[in-house]
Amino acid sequence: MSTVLYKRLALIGIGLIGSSIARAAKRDGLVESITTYSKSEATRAKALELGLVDTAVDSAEEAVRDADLVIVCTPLSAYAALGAVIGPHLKAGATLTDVGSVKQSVIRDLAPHVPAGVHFIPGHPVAGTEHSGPEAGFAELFRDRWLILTPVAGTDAAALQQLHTFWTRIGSKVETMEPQHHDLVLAITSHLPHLIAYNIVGTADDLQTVTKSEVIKYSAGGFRDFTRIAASDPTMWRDVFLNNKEAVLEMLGRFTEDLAALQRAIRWGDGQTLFDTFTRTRAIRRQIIDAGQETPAPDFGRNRPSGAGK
């Protein structure tokens, strides 16, 4: 029995996520051929050199023509322009999905360009590393990680199931969610932590009384973990915050209030409040590990397999 789910896969963008999808799809024989488009000639050449794709083209419309599955893997700021370009060239019966970390903006930017007969099913693999580029991907990136689908009203059930199966076969645990709820959940579990990491590393860099060499030399585990997060793709994260600003600002307000409470506890020597808070948050960490979403390792369990790329 054939394992092929889609004859032709088109990847619009082939950085960490796109190249990992390509590797996993090829490994598991889920597609017959893979085409990619990247505006960078060097990136297209690297994708071919690494054997990630069968063809690499210099226009998005050529990439999606005759494709059965199109996955947009670019920064969010490129979606609207891409939608206008590829929309007229999507074939009837094809599925259009994406990997963006914000879903309401994806629907806003892509849905108006999706022709009748094309199945538009936004998606978000909750997986990644701080690395980027086609060399950074690895087939196991999605193993036992969540993939959230946010289907729009009227989505074809068979197309949704086929895409569900695609992600399941490359190792993801798939769940469906309303776009607005997705953006709120990810604002607190992913977007706000990245904002805090960028800020604290920036604060350390700005300190006048502590030299940069001392920050690097004496970095304890906690600061090292922040620097890993803060090394993430700046273009991607700029777009995340600009496109999910309402949810992020709501979570940032809650965080600021809670931080002020801890500040008061420290100022007034309220050890009980500090102890109670730390005990409660320690229990959350244990629940994450027990749920299989993490390891007890101090590096967050993010070590990649050898040979996974730079």
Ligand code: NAP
Given for the second form:
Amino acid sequence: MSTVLYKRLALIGIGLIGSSIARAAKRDGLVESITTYSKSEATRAKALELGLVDTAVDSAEEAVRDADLVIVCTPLSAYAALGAVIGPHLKAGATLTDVGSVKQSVIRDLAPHVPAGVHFIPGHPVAGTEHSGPEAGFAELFRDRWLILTPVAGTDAAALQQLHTFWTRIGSKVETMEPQHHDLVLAITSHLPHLIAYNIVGTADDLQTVTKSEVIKYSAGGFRDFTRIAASDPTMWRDVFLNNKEAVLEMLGRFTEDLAALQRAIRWGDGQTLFDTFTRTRAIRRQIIDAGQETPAPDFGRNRPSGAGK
Ligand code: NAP
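Could you please show the structure of the form predicted in complex with the ligand, as a counterpart to the form predicted on its own just displayed?
Up next: the whole complex, starting with the chain shown before.
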């Protein structure tokens, strides 16, 4: 099936996620043309050089003017200013969506700028790698991964269905959710694990009693898997924590309590508590593999499929 779903696609920001959408949309013939506006001239030139887009323009307003589908693919801190710039130039009947990792803040920052007659449907592909920029993307990134849409009240059913179809044809499994619920679920499944990885790698780096060369040398003992997550983009992740503050603090509170319980078990030699906890968590990993959301290899499923990145 190669029916065009939207004539003109505009990508605002064309890094890992934006360029992966461009690759998949082109591969599957989902759009007739793609234009992009990205902040730096270098990224716009790279997007053209890689053949990701048909045109790369100098301003966000120009990018969205004739677009039927606009996808904001920048870090969250850019949204509010971009919303103010693009709002007046969005075409009547167009759909405005995004890929941001937090959803309540996106609605706060974009919704006030969306004119009547434009369909605003926030979205989040639960797929990524620790790499950034237009060269890091690949068309298969979204295959068999979840895409969460968090429509606001009064969303047009036909526009929602069309966006649902767009992501399904890219290869995603699509789910709709309340924005607040999305932010809570992602706080525990994505945001907290990143915070823990950043923290453990930072702690290891600070240690005086173990040299850094030993940390690197013996990293296969578990540390290595954290370093992959902790190599994720600092701008993106700073913005995630600043914009999902309440949910992350809530989950961090629970995590700290549970960690204290394990600390007590170690201190008092309570092997049963340790054994029971580790047995329970092992079953969770099994369930994730069975659900097709991970490979058995301990690499967070981030090895690229062969031929990816083209
Ligand atoms: P990325 O590779 O760093 O790309 C970000 C892009 O945004 C770059 O092209 C950058 O342009 C552009 N940009 C930054 N500020 C801009 C502005 N003010 N106006 C226009 N363009 C601007 O980041 P990414 O990984 O694709 O992440 C993008 C979004 O996807 C984030 O909101 C993130 O929360 C979400 N997300 C990421 C992942 C992941 O694993 N990476 C997964 C799911 C969702 P220049 O290069 O020109 O500066």
